[in-house]
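Have a look below at one chain only, the form predicted alone, in structure tokens format.
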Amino acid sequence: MSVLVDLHLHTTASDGRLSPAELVRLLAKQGLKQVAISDHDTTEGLEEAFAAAKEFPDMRIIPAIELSTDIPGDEVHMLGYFLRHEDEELQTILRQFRAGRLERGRMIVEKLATLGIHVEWERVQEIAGEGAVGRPHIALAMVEKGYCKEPKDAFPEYLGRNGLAYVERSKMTPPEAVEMLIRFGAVPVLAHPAYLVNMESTIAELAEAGIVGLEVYYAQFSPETVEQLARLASQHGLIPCGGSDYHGLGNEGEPLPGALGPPLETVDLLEQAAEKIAAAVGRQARVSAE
């Protein structure tokens, strides 16, 4: 059966390769049906994306955005779906997240030098362009100068959290991921969960802290992996969600949009969650209002 929904996808806005434009024509092509487009720390891309979608009008782009949290020893990525992308005091946060990314880029660039790594910061912001810059802008710049053969290369022994010229940089926890993703009307869902050291653990603490769903029908998965998540998912009473983590780097194997995902039912299920979020955050403001 063909997959018709893929709920993680990147653009130029943030760290993938592709202009949201490209992005949607790739995405028409293989067939897909419902989208969200879930950049790292910014909703610039989504207008674009809304033009482009005019061409293919059985297909729908749901407002979407990623944001990365800090938990001792280990970082939790959170998608948030239906986000009220247009809200001006979200936009003025997000602007805050991407200035906190471009000074983590340059330290990254000044520890790689000390390291014998030597790409210039230039070259890494030509990369990122109008977006967010991120770690696989700075591997690319690696890649073109010969330092790894694949953008993935450079992250075990430099980029990850782990490696040698990592740089942290300020960052929310879940739960405040959690609150803020619901104040602007959005779905949490804690993306690609087998990535976690304790997955398990953090996965129940998150559901008490108030995500909605979670990513079970992630490209890169195994089978084995996404049976496992479904499991949990339906343990927890999660919306189980999912797509390709589509970036378009350039990495061998990389998942094309539309691999694996959740099924249709899962759209109607953010939907409705979105609609009770919106009802509850308007009863919120009217009793504060009061």
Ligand code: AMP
The other form holds:
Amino acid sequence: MSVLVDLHLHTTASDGRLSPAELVRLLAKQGLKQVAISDHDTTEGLEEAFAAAKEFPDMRIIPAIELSTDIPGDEVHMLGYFLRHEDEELQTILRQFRAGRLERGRMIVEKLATLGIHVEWERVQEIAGEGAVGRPHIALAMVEKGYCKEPKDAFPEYLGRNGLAYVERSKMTPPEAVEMLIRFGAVPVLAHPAYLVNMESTIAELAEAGIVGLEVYYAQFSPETVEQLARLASQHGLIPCGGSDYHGLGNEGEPLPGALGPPLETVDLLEQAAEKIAAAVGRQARVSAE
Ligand code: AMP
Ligand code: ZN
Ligand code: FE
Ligand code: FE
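Could you output the structure for the form predicted together with the ligand, given that the previous block was the form predicted alone?
After this comes the whole thing, all chains and molecules, with the earlier chain placed first.
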């Protein structure tokens, strides 16, 4: 049966390589019906995506985001669905996050230079264009200079969480991200849980912290892992989500949009959760205004 839902996608608004309009055309070609554009720390790709999607009336784009958070020794990515992306306060916070990314990108490039890896910060910024700067842009600059064959090769030794050139930026904790997403009407979902160092205990803690969903159908996870995550989601009462995490970076074997995704029912469950969150946030706003 073909996959109709992909809830994890990146564009040139962050570290994806297709513009929002190009991505939308690819999503339609892949036969997807419910998709979420979830760029890192930005919703700047959404407007163009919505406009491009007018050509494909039977495909719906869910406004989403992927936030980076930190726990001791590990990074945790938090997706948020049905985000109230037009909120000015939200946009101010996201602009701050992106400023932090610029600073940290420059520091990573400096650290690489001390390790004998010379990429120009100007080139990294050119590759990123208008997009929120991320490590994949630095990895692409390293590929151009012949330091590695594919962007992903730059991570184990240099750019990964425990790599030699890794630089931290100030990040929220996962509970802070959950709180922020809920404040702006979004349903918080833990991204790619099998990348976590301590997967089961972290899922249990984050379930306590208020995540509503868990990425289960993640294209790069094995069928066994997907099955294990489906069990964990059901154990903790979390909505099983998922998608391709498509970036189009040119890594060998990178899954295309629609490579794997949750059932259509997941979208209904997320929508119901978003309605509940909106009602609760609205209630709070009314109480504090009184
Ligand atoms: P950043 O937003 O700068 O923290 O970069 C996060 C992005 O880097 C992720 O969305 C992935 O595309 C990529 N990434 C992070 N860790 C790895 C890794 N170990 N291997 C390949 N890509 C990675
Ligand atoms: Zn990314
Ligand atoms: Fe991620
Ligand atoms: Fe992602």
